[in-house]
Amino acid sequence: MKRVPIIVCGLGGVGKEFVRLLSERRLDIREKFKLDLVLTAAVDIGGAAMNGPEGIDGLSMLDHVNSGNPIETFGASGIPGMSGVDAIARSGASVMVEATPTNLVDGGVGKAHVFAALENKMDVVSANKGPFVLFYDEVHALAAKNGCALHISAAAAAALPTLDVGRICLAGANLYSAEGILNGTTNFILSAMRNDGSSYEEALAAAQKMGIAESDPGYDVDGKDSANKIVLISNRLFGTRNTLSDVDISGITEVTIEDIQTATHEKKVIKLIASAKNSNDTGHLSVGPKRLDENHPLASVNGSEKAITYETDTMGTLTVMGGKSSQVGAAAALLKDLINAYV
């Protein structure tokens, strides 16, 4: 039985769902994988909870937090005012799970957490895109220096196994390209416009009512979320060193119901496609609405589902679709990365 002490940074929706899954499935994971995943510390805005080798009762902690109480007041484990960086240094954890909101300006606290974990020779499992999109070279150099592993599939389309398929299932093949539907919100909107005849505004309102889209959906509908994911996929799988400035980005806000109807009449389907071509040392990255033939493997991806297609030299073209677009799906991807890191 391998014991893996864990610190979780960020107790928003994804962080709390991760703690719940970790707690509820700990015994199953012990039995199936011979792994004892122990929550030793958790950090949020106002402080931390830490309980050393004994670990924290994750479900009790969630009851405390979900009742409106801050993490730092969780019984004898609570430590008011403790920063994530300090908690990482004191936690004794082997792995840091990063679940704070993505910051694409300067990386925010997520950057500080990732660098602190690597300095303390911890592996990193992250749903946060910011540190890896903005500081890819620096993060990987520090991880290599300290012998740490980085697991970021939760940041690259969450429950859709984009990186797992590319790195594991297609190992030994040369990857020529990747193209995918990497954002569930935009795919829901475009699907509703085509299938239900909704206008863009009506489809967006429906997505917001269902909780698929945020009240401010700009990050999704402008194509930036998809751009972040294709940067991570290209850098991880193709060995490029791209940033957001290397991506040609356009969103779906200008797509009209007339565009959808014209495409349908011509047996085409409009999807927001993120693509990366593996050429030279930089590749070519783009995000934008694309008219696909109805028999294209990505054309049949409906609702909030996502998908990715890889073109290879020896394994042909492979498409994977599905994956839950939700906080639970992202949390499950974190747990999957964590398990696979140690089995």
Contents of the next structure:
2 protein chains.
Amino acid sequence: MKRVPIIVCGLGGVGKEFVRLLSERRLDIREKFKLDLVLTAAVDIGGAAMNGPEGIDGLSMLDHVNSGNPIETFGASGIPGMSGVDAIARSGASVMVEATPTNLVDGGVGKAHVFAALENKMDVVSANKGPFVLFYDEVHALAAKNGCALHISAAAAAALPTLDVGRICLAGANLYSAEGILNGTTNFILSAMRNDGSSYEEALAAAQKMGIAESDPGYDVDGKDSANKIVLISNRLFGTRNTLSDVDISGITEVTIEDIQTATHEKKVIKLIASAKNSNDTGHLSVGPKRLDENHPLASVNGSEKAITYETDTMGTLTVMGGKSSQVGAAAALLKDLINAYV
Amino acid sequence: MKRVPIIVCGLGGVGKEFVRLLSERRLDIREKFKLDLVLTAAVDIGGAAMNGPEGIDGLSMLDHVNSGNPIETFGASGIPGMSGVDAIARSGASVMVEATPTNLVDGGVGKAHVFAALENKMDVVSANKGPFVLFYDEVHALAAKNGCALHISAAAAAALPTLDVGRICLAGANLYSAEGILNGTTNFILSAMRNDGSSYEEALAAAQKMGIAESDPGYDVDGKDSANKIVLISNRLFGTRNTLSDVDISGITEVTIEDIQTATHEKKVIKLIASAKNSNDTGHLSVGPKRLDENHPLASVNGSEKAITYETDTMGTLTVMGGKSSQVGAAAALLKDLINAYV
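Given the form predicted on its own, corresponding form predicted in complex with another copy of the chain:
The next block holds the full complex; its first chain is the one shown before.
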């Protein structure tokens, strides 16, 4: 039985779901994978909780937090005012799970947590895109120097296994390109425009009503979310060191119902496609609406589903689609990365 | 650098492609994965070739064999008359790659090779379905007893990563079911009947002309190939110990053009679906034509493409489709399993 002490940074929706899954499945995972995933510390805005190698009880901690109490008052384990960076250094964990909100301006606390973990020679499992989109080169270099692993499935489309498929299912094949529908909100809007004849504004309003789109939908509809994900995918699979500024981005706000109808008439489907070519040329990352043939594997991906297609030499074309888009899905992707990292 | 000495059994199309890929990519794999995959022995009908731990040169061996010479006359390495079982015992390999033709009557030489490898405490990577479909319980028990691993991606839809997705991409999630289009020939026929209005006979003739269907198409059109694959998938992912006789099988020979047209009219698509439920009940494996809703993820899988859909608790529904259906694709799946087993 391999013992893996874990610190979780960030107890928002994804962080809490992760702690719940970890607690709920710990016995199953011990039995099935011979891994003991132990929650040794957790940290949020006001402080931390840690209890030495013995670990803290995740379900009790969730009860405490879900009752409106801050983590830093969790019994004898609570430490008011302790920062994430300090908690990481003192946690004794061998892996840091980063689940604070993505900050795409300067990386925010997530950046501090990732660097602190790597400086303390911990592996990193992250649902937070920020540090990897903005500072991939530095993060990768520090991880390599300190012999740490980076696992970012949860940041790169979560339950849709973009990175696993490229790295594991296609191991030994040469990947020529990745092309994906990586954002559920924009795919929902484009699907509604095509299938229901809605205008962009109507489809967006419907998505907002269903909780699929944010009240400020810019991050999704302008293509930035897709761009962040394709940067992560290219960096991890093709060995690039790109950041968001390397992506040629256009969103879906200028796609009209006439464009959609013309496409349908010509047996085409308009999708917001994020693509990366595996080459040494510059300008190989892009996000924008593309007209796909109706029989293209991504053309049938409807609603808020996501998908990615890899072109390879020996394995042909492989597409994976689906995966729950939710906090549970992201938490499950964190857990999956943890299991695969240590099994 | 981890050194992995390999014996290859069977130098038909898949075995030769595997040796070619192994030779061609050895340096890349050393660099990328820190694995040295060394061909130490190869065996075919008339004998073997082996050269101690130093290994044999795969490309020269292929030149020799492709010029019409038997493996047993390959220079000083050739050993006329040596059986696969003897070659395995004397090879010094740590893994046996089984690429002889599938024999579904008694397992044939493939069965002997798999048991010999496990008795010699070697891991097994197999493109051959026979031993695993017919004798899974015994094979699994011997592997467990001797601490050996079984890797059978290449037997379970090859370049379509049915097992990797279920085992790795969905690690930690509970799988409820697997539902797949696992045979390219039958999917080609059903697609042609739907898209071109061909009769079953016309579509089969077209598939035969294109080399997609065998001149004796029974193994495919009767559903047996799909059944074998779903047995392997269920056994590996759901921990069952099923054999072919546990599958409720019907093929596509009785699907008429009228059935297809009625389905189309009702916005349904008829596909040959292999399915497995992850439960303790009996009778959970089946293969047969099913009417899918047009928006079902498998409904858009056309031509000779294959696909599989998993239903899970925390990760939602995940579908993977594509993957080259060819000897190269199968060889690439063997190589992928080898890399992932030892990396």
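Numbering follows the first chain given and starts at 1. Computed from a predicted structure; not experimentally measured. So that the term is clear: the rigid core is the largest set of C-alpha atoms that superpose within 1.5 Å between two forms.
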Exercise for the section: Tell me, please, whether between these two forms the C-alpha of residue 132 is shifted by 2 Å or more, with the rigid core used for superposition. Expected result: no
Exercise for the section: Taking the rigid core as the superposition reference, indicate whether the CA of residue 317 shifts 2 angstroms or more between these two forms. Expected result: no
Problem - CA of residue 188, rigid core aligned, shift of 2 Å or more between these two forms - result: no
